[in-house]
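The data below hold one chain only, encoded as structure tokens and taken in the form predicted alone.
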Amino acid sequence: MEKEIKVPLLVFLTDFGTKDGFAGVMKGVALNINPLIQPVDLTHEIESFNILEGALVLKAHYKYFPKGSIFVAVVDPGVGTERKPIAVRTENYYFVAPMNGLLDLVLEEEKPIEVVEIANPKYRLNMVNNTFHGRDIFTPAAAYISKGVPLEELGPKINYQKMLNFPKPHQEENKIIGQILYFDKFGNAITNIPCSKFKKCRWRSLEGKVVENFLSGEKGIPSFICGSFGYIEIFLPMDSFKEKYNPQVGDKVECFLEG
């Protein structure tokens, strides 16, 4: 028997934007299945097809939602191909997404307890084409989970497979060497170097201290900070580092350890 969950939270992350109604119609599908849900937008502004960016944003923010939240994450350039649509249960959350690397980072922290391929047509919409799995597969599965449908009814159990080629930083003597991964809305560059006690960092020939807030740096000069993503960021006080200095994803960044 399906067990009702009080005000279940469905949290959406996509690269759909808001122009074409794709993000909105997923909420409509979910509400048709379970009118008790509370839909929440994490973001629909992930760069188109950028699985790494989606994985990074999801990892940065998921833990701030109530336990029991159900995340519907869709950045899916391989929609309609053989990549599997999956639902994942961890100790604290549910995640519904394509198995294309989008969940790789979050599942390093939230260990999967159960993973299934969403294959049961009972818990999908009747698809007229194979191009909108966010509407026809992922959202219905999440909505049925919110009604208490166990994952095993959605489809067969499978093993989760990592797909994302996430660049890891490495250490050489007293420094950590990483790279720029992503630019936020303010033009700050998020690196893959986890926050730590660094005395200074370097990008190209520019070197600076790791400061405590966005106004501590010298105006017009790139500065470094431990940002909300949990990684070292490069920024310009009250300006866009991306626009003024033209950094690129993959640029090398070095951070020097204290001591």
Contents of the next structure:
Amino acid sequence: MEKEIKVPLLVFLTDFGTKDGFAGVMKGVALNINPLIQPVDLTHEIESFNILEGALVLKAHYKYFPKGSIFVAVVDPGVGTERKPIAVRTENYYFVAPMNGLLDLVLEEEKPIEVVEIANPKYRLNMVNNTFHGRDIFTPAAAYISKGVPLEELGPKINYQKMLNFPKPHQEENKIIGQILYFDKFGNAITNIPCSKFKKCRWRSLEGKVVENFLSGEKGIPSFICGSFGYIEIFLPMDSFKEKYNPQVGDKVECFLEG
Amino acid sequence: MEKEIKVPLLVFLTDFGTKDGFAGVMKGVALNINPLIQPVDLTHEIESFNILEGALVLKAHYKYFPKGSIFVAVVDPGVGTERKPIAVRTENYYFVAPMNGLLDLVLEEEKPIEVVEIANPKYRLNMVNNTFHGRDIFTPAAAYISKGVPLEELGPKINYQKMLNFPKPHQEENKIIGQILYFDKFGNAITNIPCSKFKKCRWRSLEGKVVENFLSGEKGIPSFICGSFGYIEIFLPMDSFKEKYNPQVGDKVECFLEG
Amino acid sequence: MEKEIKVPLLVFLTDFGTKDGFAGVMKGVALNINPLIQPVDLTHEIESFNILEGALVLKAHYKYFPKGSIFVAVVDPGVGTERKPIAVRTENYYFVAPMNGLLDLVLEEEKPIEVVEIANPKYRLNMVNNTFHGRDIFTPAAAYISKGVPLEELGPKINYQKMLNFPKPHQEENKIIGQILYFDKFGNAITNIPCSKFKKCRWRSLEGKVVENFLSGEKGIPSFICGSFGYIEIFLPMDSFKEKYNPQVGDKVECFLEG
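Shown: the form predicted alone; wanted: the form predicted together with a further copy of the same chain:
Let us now look at the entire complex, which starts with that chain.
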């Protein structure tokens, strides 16, 4: 497609927030290197330092972007330490990130074809500040990739190493035991239970059917639904489950194949 | 205009927030269908489920966008239920939204020329999740419109039905009685009183002139002004009226033709 | 560069927040005047009315944007009063802003070559609301500049006047005495002490080395680092210094040339 060559997308996911200009300046850096890119914000509001949350949100959304999109993912509490900045090519996308677990989930689905450590000083800013590799290393690498610089130019090949201890649900005969991973803006709790075929779930003493839409639940009573992340979610109809019931990340959730 | 064909704007207004990637992923979907669009965020921070607030903010701003812009408006507590997804063509714009009142105010000003229910599965994502029509139905419809797909292709014609009980001010001989609708980021209270020719207003026991600018008011005393939404606003000079005076949506406000 | 002519960047820095559509509508106005611009949000979350904070954030980031970028900076508590709307050309950039101090810091680095008062009604919106010059005056001026309108067309030349009382650090023989200016999203405190060559710092009774990265500090103990704004910052490893220690803007910080 002509467009992918002419207007490559740089898609940003960070924990930088939007108030300090950290998110904005990365677009300045990118457009300075390649004026033809289209920057897109996936989110800059991952909880500070929460790599697992970043991994989860990235995995939920990346596959809706055009093939050839370049993702710049930076949740990087170890910025400036030994953790390696990497660039990854898969069949459909590029990912630039610290190798700290942030890409673990997405690379379970998108097999990495080429992984390099970003090491060549030619493809970073002249001055690198040890507190902001998003601006000085990751965004420049992504922008140069968008200009056609091959990954092998960025640095030596390395093996991708999984870092994240992502909690997996435990499957038994007729049920699955998982946990709450994350709360979205609406106060819905997203679990790690894939929502394929479950009919009924339980959280604490609350038990309910997996319903079809957000209005099917009973007012004031938390209900279960197959959410857009692809996992079972707990929600409170027209209200915030998180605020009203005070659930916690890690809370056990069970789902059953039969109602 | 050549530009409108080449770089159509998709303008987003939702209650999705920006933290979970819901706002970002819609741009991925749109750019995947039509790589030539320019996405613009009007806001993603409408209060969760607050259709009236969404209607008000959309009405305040849409007319500043170029003719031909396509608005994707999604405040949709009934997602996945019977409420209809629609696409509307007016003389100047396109609007894609659930028919739940969100377009009521804007369509008082922009007369709808064509209204269709978005029903043709050809113009949505292959898999539709019942919790996220913003991604799976509304954004694809808007992106296909931007590529020139005529509305009649999207689904059958229907009549637009007003759903919102928008509170109208009550006009008497020399005064008007309205109410507070909304608070902006600065803590200013936006009322439903159009700010044409009023000289003096009252909220609770507070009475004051309609002043010319935000510094004309007396420090510490709430003042009245003709705001950028086109309505009378109550503000506290260099401070937040909302935080300091605890006003509520629905509070009565009166304005007078003579000071 | 061909691109700078074809896709000029309009870079926005405001205290408008993103919830009310104030930030979004400026892009509508800009794209209506010049459909070829690329809007970029630097930030819209400067604290309401905080000109010094806006000046600081703008200065931290502007130089990472491509030459020719046009900055629209609006933190403007005096909107609609006597303060003058100006447009400034420097060797590398354009800046459009109220002359209220917001450009003081950036123009210490980028010498103004041409400064005009934006006065010509031809280059603003037809209707100007006294509460929103960001939409009605500043953005149109920037968009017309991006189309090649020379500054002298916008209004008469004036002299730039500094307005801000930016607190400067006090240098003694072996130490420097400064203060906290600002807190970023991570709760790090940004000071006014340039981070060139200091080895050790002190805040209240806390003293520590200037460390190399965010993980070098001891857990639970605030540490000092050279941050990406170019100033000494105080941080709490993997935590929020602001939340845990309740520091205030204006707090004294001392740094020493020797550890």
